[in-house]
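Let's start with one chain on its own, the form predicted alone, as structure tokens.
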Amino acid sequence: MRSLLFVPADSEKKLAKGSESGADALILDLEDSVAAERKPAAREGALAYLKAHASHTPRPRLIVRVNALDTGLIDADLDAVVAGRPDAILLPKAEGGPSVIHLDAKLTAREAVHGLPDGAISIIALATETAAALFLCGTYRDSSARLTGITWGAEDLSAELGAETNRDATGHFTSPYMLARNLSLAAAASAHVQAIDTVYADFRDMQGLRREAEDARRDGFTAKMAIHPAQVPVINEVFTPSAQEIEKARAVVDAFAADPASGVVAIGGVMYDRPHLRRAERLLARIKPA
């Protein structure tokens, strides 16, 4: 996945636009974009959309963002949507491995009820929305085989910290949120799952979106969430490896394959070691069909 587009699950119009956006994944949202009185309608909308589209080929991955574990709403969310067999659940306000284990248990029970294979539904953790969560980013590793991605968020965290803003005058995140970003990146690397960058809220500022996406890609993120369909083409472009990058990665992999006992290979007068090989293998893995 390169792009993950949030779509309120209670809006048929926005769901339809999301389907046409070109996003690699749609996040059917039951949480922040849905008012409390609209939660039941959102659950119905998400289930209807899943049932209508889950069997389509090809299609974007279908992910449901449920409400947080401590809201008292997540059980109703899961009761509604597991029957539609979403590809993954996005867990907001996750607080480390224990929260993933908790969600795993809830999914296991509901998969059994609906006759789904154990582990059919993956988990993506939204790992930095509370202050406590920052101290638990190192606990995701080996928490659950369902865990396939870790992402982060700044809006809920800034509210909890009492910040006036989470970005400076140039549009860059201030230091507390860069810490959250970097911890989520390290958490994903430690857990061997995909690192997914957060949203860029100003959907009219494509230059700012591109800059932030390129910075994320440079540092190790391989995807970014979007809040508007117009952001999807930019995100897809930035996170699609170029032909030159693919060619270079293949050359590194081929050079080590030709000399598997070597710790270092030379290509065009440049030396490449085993970390370069791992980086090349990860890049090539991203371009394989899902």
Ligand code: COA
Given for the second form:
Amino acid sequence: MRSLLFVPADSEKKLAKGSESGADALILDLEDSVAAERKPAAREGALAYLKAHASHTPRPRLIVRVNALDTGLIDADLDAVVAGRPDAILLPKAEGGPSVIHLDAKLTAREAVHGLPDGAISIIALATETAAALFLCGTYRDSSARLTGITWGAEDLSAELGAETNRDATGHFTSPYMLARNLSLAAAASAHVQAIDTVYADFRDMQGLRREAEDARRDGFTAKMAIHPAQVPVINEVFTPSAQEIEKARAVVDAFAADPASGVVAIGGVMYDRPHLRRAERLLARIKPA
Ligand code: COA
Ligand code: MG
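Coords for the form predicted in complex with coenzyme A (COA), given the form predicted alone:
Now the complete complex, all chains and molecules, led by this one.
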């Protein structure tokens, strides 16, 4: 999964556009892009979309962003959408492993009600939307087998911190948000799940989007969320390993396979040891079809 496109689930038009976007995943949003009085319509829209598209092959992964655990809305969200068997739930305002365990229990009960296999629905955590959440980034590891990804957000966090802005004059995130980003990256690595970069809100600025996506890829993120269909091709391109990278990774894996007792190999006059092997294996795992 390279690109995850947010689609407000109360918009039939955008749901239809999302299908054609080429995104690897659609995030059917019930949360911040949906006004309070539109929540019921969004739940219905999400369920109808899930039911209509579940059997399509190939199709994007279908993820639902529910409302946060403390809103009083999440139970109705899950009651509505679990029947459509989404691939995953995106949990906003997550606060560490305990919040994932809480959602896990809610899903387990509903999977039973709907006759779905236990654990059928994964969880992706939005790990940095509150100040408290930053201090809990180390608690995702071993929280739930459902957890498959961690991402981060700067908008709610900047509101909570009382910041004037979260980006500087050059469009780069300021340091509190880089801290949040970096903590989410470490949270994902420590929990052995996918690290997914946050959205780039200025959806006409393709250059800025590309720069931010390339920086994310450099640091270990393997996907980025999008808010507009035009962002999807850029994100897909940046997070698709090049033929050259794949060839190099295969050479490293093959060299170790040819000499299993060795901790270190030489290819073209360069040393490769175990961390290089892990990196090569991770890159090859990314190009396997989902
Ligand atoms: N998913 C699907 N379709 C989308 C879309 C999205 N996220 N964003 C825009 N589109 C559609 C528009 O409906 C429009 O369709 P049309 O050509 O049939 O009229 C087309 O793509 C072009 O859109 P554009 O006119 O450039 O933008 P807009 O002003 O209609 O929408 C936003 C701008 C920001 C309101 C819109 O991109 C959006 O809703 N994004 C998602 C917001 C969100 O979910 N936020 C929560 C996570 S941070
Ligand atoms: Mg939000």
